[in-house]
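Next up: a single chain in structure tokens, the form predicted on its own.
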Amino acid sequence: MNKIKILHMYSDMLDLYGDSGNMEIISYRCRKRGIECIIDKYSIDSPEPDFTSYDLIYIGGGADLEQQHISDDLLRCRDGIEKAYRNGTFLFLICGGYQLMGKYYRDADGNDIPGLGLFNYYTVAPSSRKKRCIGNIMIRTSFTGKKVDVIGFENHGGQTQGVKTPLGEVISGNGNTTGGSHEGYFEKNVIATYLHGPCLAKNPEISDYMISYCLSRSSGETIKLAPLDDKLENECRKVMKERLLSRH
């Protein structure tokens, strides 16, 4: 049986807007295809695992307070996470997880929360906590090799700058910065985004991209997934897409 192994980091602290649901969706889509999906959890001060033994590492979103709490522990794990990333382990990062893989996150009070520095972007929050990017968002991506419209919900004060390889172009919403033209960060084994909701509920292409990547990496050959019935997801996305486009 095909198998993927996932490490869900700080699931007890980073779960804004149902982010932990992303793991339920990946597990479900694996199960429907007969793929074994093992999801381990890591919390602050847990024994440091062998990060390279995982096919995918997932970190969800949290507010400034939660990011401050996990920062030291995350830095403790830096070498292991970087080794896994360099070795091809997939990183799926939402909001706070996205920010903390950059150089730093500067909060509204001007305090710098150090990131792992795996990527060259950085995030700065405005001094006013009332200035936030909030609402449904649609971006247009091509990470699967074809154009895909991705929909989610953003709620972040941080303005992420210095991103050279974004996940997609903003069609409606803000993205990495207020009124920005691009959203998220992408490499072949990294998807980082501000999309909550949970993100994967409306976007099966992202789930399947990651599952296919993990299986292909472990087997050494390109794995094409059997299609699933995504009629409900596509109908939901169509309704939201039409609603967002009508505003323009």
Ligand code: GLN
Contents of the next structure:
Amino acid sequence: MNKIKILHMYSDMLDLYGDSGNMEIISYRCRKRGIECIIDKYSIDSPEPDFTSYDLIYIGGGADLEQQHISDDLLRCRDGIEKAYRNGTFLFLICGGYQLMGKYYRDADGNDIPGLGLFNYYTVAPSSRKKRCIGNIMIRTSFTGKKVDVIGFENHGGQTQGVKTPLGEVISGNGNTTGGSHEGYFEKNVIATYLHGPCLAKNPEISDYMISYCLSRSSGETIKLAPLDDKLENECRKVMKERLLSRH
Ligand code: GLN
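Structure of the form predicted in complex with this ligand, given the form predicted on its own:
Below: every chain and molecule of the assembly, starting with the one above.
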């Protein structure tokens, strides 16, 4: 089946630094290859969807206030999201969305926003709101089977602890913790990261990993995607990479 079905959750509340652009990139890269890409939206008070009917569930990042606003609703969706994840649906999670799939996010005032607890990590923000991890970041990953440097922009207070399988190693920037060595969380069907940008605009290989995962899962065969012309993306990546590496 040449089709993927995505559920974009809380696009009206969790959309920091153009995170919704990630959906535009996935749909663009599908369209270029003749793959149908359906993106449904879900937000507070929408009827509960059949989460298992989606190939990918996407949640972007947001400020503490938005995270509080969606919290009750997200908890109501817990069983559906967990069932989908266990069934192989891909979870793509940015920053605030990443934090809320762990045990909890403790904000700068010490209030706990409960997470879905799908994963064992937890996140605590420092009590000073001035202490944030802000700036361009580069991490080195190998989840696609080869070494890929992933570039983005981070802005989070939260310090995420207890990650056993990070997405990558920090080359420049902070990552899961201030001055830390690792960034994000990874499983075969989970990419959770602090990287905004939007992340996929700067990192075509991540989009393609997820598109290929979704198609392979529904067809039962390993699908290799036709390459696209990523000249412009690669030139932009080169500039940012050089800039970040020259700092070290
Ligand atoms: N509010 C969270 C934090 O500051 C998440 C921020 C984000 O999504 N960029 O850590």
